[in-house]
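The chain below stands alone, shown as structure tokens; this is the form predicted on its own.
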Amino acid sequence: MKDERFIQREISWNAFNARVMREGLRDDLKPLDHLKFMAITSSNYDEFFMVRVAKLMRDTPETEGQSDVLADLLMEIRKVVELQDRTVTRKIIPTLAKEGLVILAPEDWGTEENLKADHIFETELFPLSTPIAVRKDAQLTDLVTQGRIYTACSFDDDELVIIRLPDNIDRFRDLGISGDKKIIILLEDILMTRSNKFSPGRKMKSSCFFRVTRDADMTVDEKRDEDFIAAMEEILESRKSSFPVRLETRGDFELAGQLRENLGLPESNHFHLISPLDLKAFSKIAIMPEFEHLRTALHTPEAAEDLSENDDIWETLKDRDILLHHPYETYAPVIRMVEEAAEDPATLAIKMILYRTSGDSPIAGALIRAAERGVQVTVLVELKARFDEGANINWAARLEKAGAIVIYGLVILKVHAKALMIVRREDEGIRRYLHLGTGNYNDSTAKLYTDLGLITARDNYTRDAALMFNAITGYSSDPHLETLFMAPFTLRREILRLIHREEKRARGGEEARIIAKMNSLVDLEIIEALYEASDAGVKIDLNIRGICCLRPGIDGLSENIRVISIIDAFLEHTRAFIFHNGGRVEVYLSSADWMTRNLNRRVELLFPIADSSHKRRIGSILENYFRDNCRSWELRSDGEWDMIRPAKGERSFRIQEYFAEKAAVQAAGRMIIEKKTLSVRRKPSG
């Protein structure tokens, strides 16, 4: 039965979808962010429905139709995707052409785009391209691969022919300036306005494209004994002929309804649109060179407040721990690590966590080079990452060959937890230095994330991450971790503790307070502690990104509960939490979020700061994010949410803005105050 009390998991994700979705909207934006806010929205609904809407209709037989919690999640996302629909078609792509950026239809087409559309189609499409027949018992399903665009033809004969649009060629073709404008056309419509050729002497009565989504929520049998990468490969190639989820499709509606018949879906999972298919693909167009006017310019990242280029990064962690905060600090502390540890002698050790990673990993390089040179390099990685399988398959091997000992992942369990330990002999004897972090080890994203990240040389921390490390490799128990807490052990329980802390003080009258951030809250063990917390008097902060299934602002339930969403430039992805303990505050990082998946069946981390400058910085990081009021959105109890204004007279504060002139003003006033310093000459002596 349904209980009031929390919002269902999946309306919680489409809402968050919606939110980056009509960040896309926003008049101060510039038209290509505006296209590229659309790209990810479109993204992110193919991968919900590959695992969250294909596990709804898994859990929904066939004989009693759509559960109603499935009804109504796809008349929620259709609400979106029709909004997004019209804003690409109306207001983007008109947009872009009025500044000199043209994606040119085909019935706007001169003589020279039909011209060079005709060039195009002879040299590559005819060539590459393959009509299939399809019969009338034929199942549509397996003809089409996963995610590809194909059109589908149809003759006077009622025969149906659909052609799969090749994905090795660009599907964005740049037929150059044409006065002040760049003029683009797409590799399907040219496939489209030409596909009769491939049917000569046959009349073609309608037409119209179309995409399948599948589902790929699929697992491997864990507990057969095989070769586990051959497992996940093969679950990598059933991904491509799985059940279907979602049509999409664009052009003659009647053809459409007949592809879905065909394909056995409800109309619910049909999507026919005005704008492209495929809308993630637009990222290419988003980023093109030329039009860095219609976009707004990337940040750099500048300097670590903590650590300089010239400082000796091993020494710096004898004196203190080193706090990143990304993306407005640089990654290259993280990968400075690992690159001086493959090539110092004084290296006899790296472990670490891969779960995902760049696909020129400078850290997976290093790595490989440290394991050639002979260092005792120790890797787990996580091939049930999804999505990224198959590149961290390719990476495992790499990185076995170079001699490297490697991991892939636990039994039932997936490693999330972010951790490096480098292992270094020195004059004083052996000494661990060790790096944990909120996000994963991938250069590329740490541009475009918010994260933060502990470099530490603690003794009591690198014990605890070398017994975690011995506790994956060596397949264990609980290793009894002391200063870190470990998912599935021990990190549910101090949370619930933590939690519980404040409720007692604030039933004994002190001040008693709660901030986290995090991407997810979910799980409902942890709601309820919250919950009970809001009843005893606890004011607690909540900033959560995506899914919140906790109701905020219910009298005697969570009225002292307030729960924000920033959607931004940048991905917020930290997890940081912050507990005020009688003003004896508490602070801690950490690599999960409150789900239940990450708390029962993952290996993760929590991690204390114990730098009391860390704890103050962390503390203004976290209580700065409640004073946006320009990319900031409130959850009300109904589960709506409502965008953040400011008031009348009220000054604009955009928190990652705030972040970015704050990290480059500390860094100029770092360089000045270094090149003073190594300007200084001593007085000749005599």
The other form holds:
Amino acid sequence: MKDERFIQREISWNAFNARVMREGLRDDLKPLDHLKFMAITSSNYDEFFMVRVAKLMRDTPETEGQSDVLADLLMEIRKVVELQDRTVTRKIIPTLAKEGLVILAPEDWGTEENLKADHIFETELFPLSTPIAVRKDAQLTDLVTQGRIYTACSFDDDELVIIRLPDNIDRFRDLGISGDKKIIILLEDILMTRSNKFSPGRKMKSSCFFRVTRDADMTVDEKRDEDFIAAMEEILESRKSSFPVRLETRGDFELAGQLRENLGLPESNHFHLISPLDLKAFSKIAIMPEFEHLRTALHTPEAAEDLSENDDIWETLKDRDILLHHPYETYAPVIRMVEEAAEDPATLAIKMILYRTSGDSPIAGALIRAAERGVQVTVLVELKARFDEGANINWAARLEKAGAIVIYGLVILKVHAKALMIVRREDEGIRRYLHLGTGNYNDSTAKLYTDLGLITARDNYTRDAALMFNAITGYSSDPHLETLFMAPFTLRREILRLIHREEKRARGGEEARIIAKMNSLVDLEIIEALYEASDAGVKIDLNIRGICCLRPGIDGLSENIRVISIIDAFLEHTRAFIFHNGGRVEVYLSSADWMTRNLNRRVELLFPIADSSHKRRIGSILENYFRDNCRSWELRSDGEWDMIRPAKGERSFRIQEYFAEKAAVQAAGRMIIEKKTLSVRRKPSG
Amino acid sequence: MIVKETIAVIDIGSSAIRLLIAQGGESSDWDLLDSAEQPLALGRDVFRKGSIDRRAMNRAVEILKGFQELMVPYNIDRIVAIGTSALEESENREMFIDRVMLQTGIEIRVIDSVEANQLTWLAVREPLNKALTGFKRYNSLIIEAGAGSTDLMILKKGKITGSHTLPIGTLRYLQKLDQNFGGNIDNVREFFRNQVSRTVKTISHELRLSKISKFVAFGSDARLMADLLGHPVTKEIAVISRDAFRDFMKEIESLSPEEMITRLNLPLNEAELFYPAMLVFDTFVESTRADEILVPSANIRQGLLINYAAGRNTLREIFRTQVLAGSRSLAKRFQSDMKHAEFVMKQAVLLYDSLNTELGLMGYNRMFLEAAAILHDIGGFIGVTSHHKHSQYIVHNSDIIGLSASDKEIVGHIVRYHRRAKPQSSHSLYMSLNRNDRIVVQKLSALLRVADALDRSHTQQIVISDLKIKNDRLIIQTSYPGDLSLEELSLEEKGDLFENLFGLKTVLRFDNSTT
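Switching from the form predicted on its own: structure of the form predicted together with the partner chain?
Now the full complex is given, and it begins with the chain already shown.
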């Protein structure tokens, strides 16, 4: 059953993938930027197939064939993927070659390249590879690992041999500079061109590359599994052998077809490509250090407006809150908080939720040092962070060894809230300091994702945060929060209440407005509430990067709702909401998208902003997004997205550039002010 | 630098164990630093089988160990752990307390429903006055529908006039559901409704419920109800209109606990007890003339526990007036000679105050002496010969507002020893008191014996004009010029305990300096 009032979720997700790809085709980007966007698109599709397509396939019994949604979706995907495929091969790789970065195809290899390829094959590939003969009745499904590139060779006697490309050696082989060019050849090309050496004396009929994507959306039976870590490791194992959802091939088309049949996949799930497989890995080339001129320089984070390097964080927080706008402003204050707390004898405890944290991050090191010093460190490591489980398990063990209390997530619920609390004993008694954010504690992504963070020592915030921590670390069951709202308990209700309140005000003839920014809007109950609010006359501006199931601009349903999406160099990641509330504006930040799974099956936080200057600042941030006419898309009521570009004579405005410049001007301005205070050295008297 | 104290309060209730960590001290208010709560249905065991089973004990220890881990960084100065109704009623509570002590080092003190009621009243008094101008002018009912019992306090124009514990408990109801009705929710609700309304009918007249115009509902179920239906009047008090509550009762009548969880967003562990608690409120509200229900917030309970932990003795002092009033009304009911009683009290207190250093007792003990002095002769109602024993029996079995069960034990013993035999180790009831309480009983009954002896004639003539300690004698001076021989004889007989305890012989003397 299809409800026309909503946009189908997977179709909308695919539209996002398409927008990313389209942004990657822009003429005003440099060649390596193009390549980066293609890599991102490829990575997006991997996840999309592993999770959503897999789910749709699972939901449809085999006897019934493909559902309409699935068929539509696969057709839409094909359009995007084909465009991506052609662009990479026909445009990006040739342009890069012209600029001196040559990814050389085997047919263009000269003597020198072939000699090097021989050497790599003999010394690395041959010893590391294990060809597998696939018998007639064998199931390919049982033999191939998810996401890895294979070479398939078919011989005269119809025997099929597959060889997995080793992934522990470099895929991109830099053959050095020849003339003014850098030559790169691909490991899989070396393997393919020399694969007959594995079967000497036999004649190869045809060959191709292939890559299989599998269902990854598996859940641990948490009630059964006593040892959650063991269960999680089991999942990582089983993910290697779950059912296939996509086949990508390159090379001989007939052989590719045989592989597809063996895997039991319909044609719609088979993508026969002309560009290299697994483009995601090409992000490595996109960031190669020698080719700065082939990519747009990313803005580097500036000092924060609310806290300069010399400010004492704890003292500052006694007077006011600190708002951080990443990546325009540095993430350093958050790291500093943890690092200073780790060394400071006043620190009594550090509590933190780690989700998708890089293992070698300074935060990790600081937590370990603090635990070793005897500070009570309590860390919730979310093992269910999709695709990062491996990294997280390793992490947890290191912390535990240092003496920290490590909690491995909660049964059923995934902990997605981002919170850090430091408890200190000061002269005036025990005080607590809290960081709440919209982004993960990951110093690498903090340079690439836009996020907002709040550091505060306000009692009502720290008290609620303590309760939240007690609940998720198992000390307590009932977090009765007053200032913060926590999913799966009160967050949904609060959002609905805030929307209804605007609706009520609008019906009473007052001005009513909602501005909301998030990654995805999927939850039907909330969308219904927004429809009702729109119907009452509430002006609703939504800034939604990814999936949006709400249909805007339909008379009698959503004529007061506008939806935009910003796709630019930084990944839009902020979740922030503004409610007009009859002039007493309320501003909230959150870790949660308005998606059913986030509101019902995750631990998430929604928190208000108390400081009025911060409210204004976030208000202006959110308003300004709607001025973007360079990297903005607007959702039409038919579900299609229009690219917004400056009209004739209109000045262009690009929001990410605007924030970057603003942060730079702000930081420069303060540097001058700070330099006016001269520090004078004098000999100590006496 | 202000040195702040950090204290932890652990509250072991019928359905959960809670922890509060607060910092503060004499110079500042108490700030709540941290809190935690874990469900544990001790009440379920106790109200069904009379005792706590091994699994629940283990779980309690486990929860408390978790709390201790949580307390570590706060460097807690003092931990106060209290147990309420379920623990109070449990047959094996000593074993439970001992297990917890051995495994966690936490010492649990059991407080009875009277003391719990007092705490409640203390906590809600100010917030109610603030929320409702003239609250003191109304007759009100404070009610808590607990797991094991329903606690009521009746206030007449702001003063407590009655405090009752009724055997209607939400968990007890649940037991019925399991045992007698095989889970048929409609039948058991009907049964419970009848039971509650029967109980309310019986007491409605005595408590004059129809005169009640302010209805205050306390406890976690009431707070859930306020979250759903209430409007805040102040930060600490929410109000629900009686009509809204009526509609709500109709709405939830047919909902199963599961439906309540999804529709009303109730926490899992509270959903089962929610409806019975609402039923209790509903039945009571309908027999009053209140047009709204006032619900104190969760902070209030927290404040109450923290204040209790910070200084529980102040509680008794606050209730001194109530205790005195309660004692007087009891004495009147048993047709005591009130003039004699008041006179003895006055003189006993005078002795107490003058001998403060010799007594070495905490201030609140004075209240026990006052109560005992007022009540010492009430047993005469039953029979004169052993009236001291009858007095003890009556005190033991009466409700005296402001006195907890253990307080009544003390008062009862002072009354018991106001004449005849002195306390001795062959008196088993006396020996069942703890050492401290025995000392209090000895010292205070010694004073009471002296004061009573001085009014042997029941004429209130021998007024103490001065007290002096000379060598090993306590010289009691009076300006009464008449014959002192009866009192002197009586003092000879009853001053023995005083002499033993303080090493002072009591001597009565005419003092002509004031005449």
